[in-house]
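Single chain ahead, written as structure tokens, the form predicted alone.
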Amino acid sequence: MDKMEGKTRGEERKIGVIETWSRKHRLLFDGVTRHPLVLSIRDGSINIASFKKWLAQDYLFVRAFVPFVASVLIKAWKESDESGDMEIILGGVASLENEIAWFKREASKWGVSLSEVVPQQANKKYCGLLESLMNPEVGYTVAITAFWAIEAVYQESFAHCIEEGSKPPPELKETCERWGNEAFAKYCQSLQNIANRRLQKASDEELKKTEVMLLNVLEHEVDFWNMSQGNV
């Protein structure tokens, strides 16, 4: 390990690996959380057709997300050094039933037939990433960091849409508040705390694997927003 890499590792240990990576890859994080689609919701200019497409595709994604979160719970049971991790992750599993019900209600309100939705290529690829993370060979540290990232970028994106000065369409305010609310922010912070604790103890190889995975998640998130806007 050279001096520069050693300095970086020291910074990660001091302020938290997640915080270090958030700064290091800020442009990519902003590409997700300040995506043109997010900004169009914030300023009220969104094309409702884009919202409907996002709604239908995200419903399919959430259904694929359920077994992934269940796999993270299993990894926590096998590998975690803190019993409290399971309770936090279990809370996430439980909330997904309510989330799927919300998507169904919202789709009905907008006249979107979920039974006829075909997954787009960007969605298929993202769901494929989730499936790869369910592999027993993928460790808990990598999986919990992916879980945090997927939840956190939505929280930050939709929180931006309800901040002071935002003007989301009234009919989308409930959607924004669903992920942008303070309770969900606290939940994401709990996941971040778990990920940081694991990463503080991780080997250099595990850190590299996790960072690559994180960048992969962020790139898939950008592609998902692009798909919803009809840009891919």
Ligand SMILES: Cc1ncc(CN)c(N)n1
Second form
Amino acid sequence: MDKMEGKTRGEERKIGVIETWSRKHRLLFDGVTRHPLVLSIRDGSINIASFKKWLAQDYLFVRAFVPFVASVLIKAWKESDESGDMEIILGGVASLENEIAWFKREASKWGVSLSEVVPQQANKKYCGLLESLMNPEVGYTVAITAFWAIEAVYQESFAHCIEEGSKPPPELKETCERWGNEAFAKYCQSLQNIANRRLQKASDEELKKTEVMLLNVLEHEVDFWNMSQGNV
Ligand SMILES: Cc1ncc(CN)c(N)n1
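Can you now output the form predicted in complex with the named molecule? The one shown was the form predicted alone.
Below is the entire complex, every chain and molecule, led by the chain shown above.
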């Protein structure tokens, strides 16, 4: 019988592969979404220099994220078994225009000159991973799962910063709301549903490849927070 971590594929299906992996790799997920930098936003102790560094580096990351999401859209068009996927991904591409404009406004508010930002090593490596995922040989299942993970970790991280009991600096509230809001959570859930549907039908080889990629994404996210804190 086809077994995964003591469960049959049938059992796996009931809760969804993403949920299974989130439980199996909880420590790594928490390493991203409960990173010391995230916790420092949540308790208000964040060093503003770290925030500014994150802002500038993330602006560059988001610019590289746009073509990655566009490549997921192309894969959906070519490979998806559900026409509705395209609208969800297209919504993601469209919202990135707004996001880039937000980064520019926020940078000018904080006196950060985006034209002079030099990408740091962790950022370059992460953008390199995005670029490798744009390869036409990378399948839709791997790519959509990566897309979900990259959005979902920000959703979870920033939602944590504004949950009950948090004390984020008032000037960072808008940033937290940007990814921590309900509508963004719903959008992440739509991506998760697509990823789960694809993973349910995936071969063992595709599942393995996707899980390895997911761990890779999470490690890059930890490195990105570390870089922003100046630890790399
Ligand atoms: C590093 C990183 N990871 C995720 C996101 C959310 N798109 C982001 N803006 N930057």
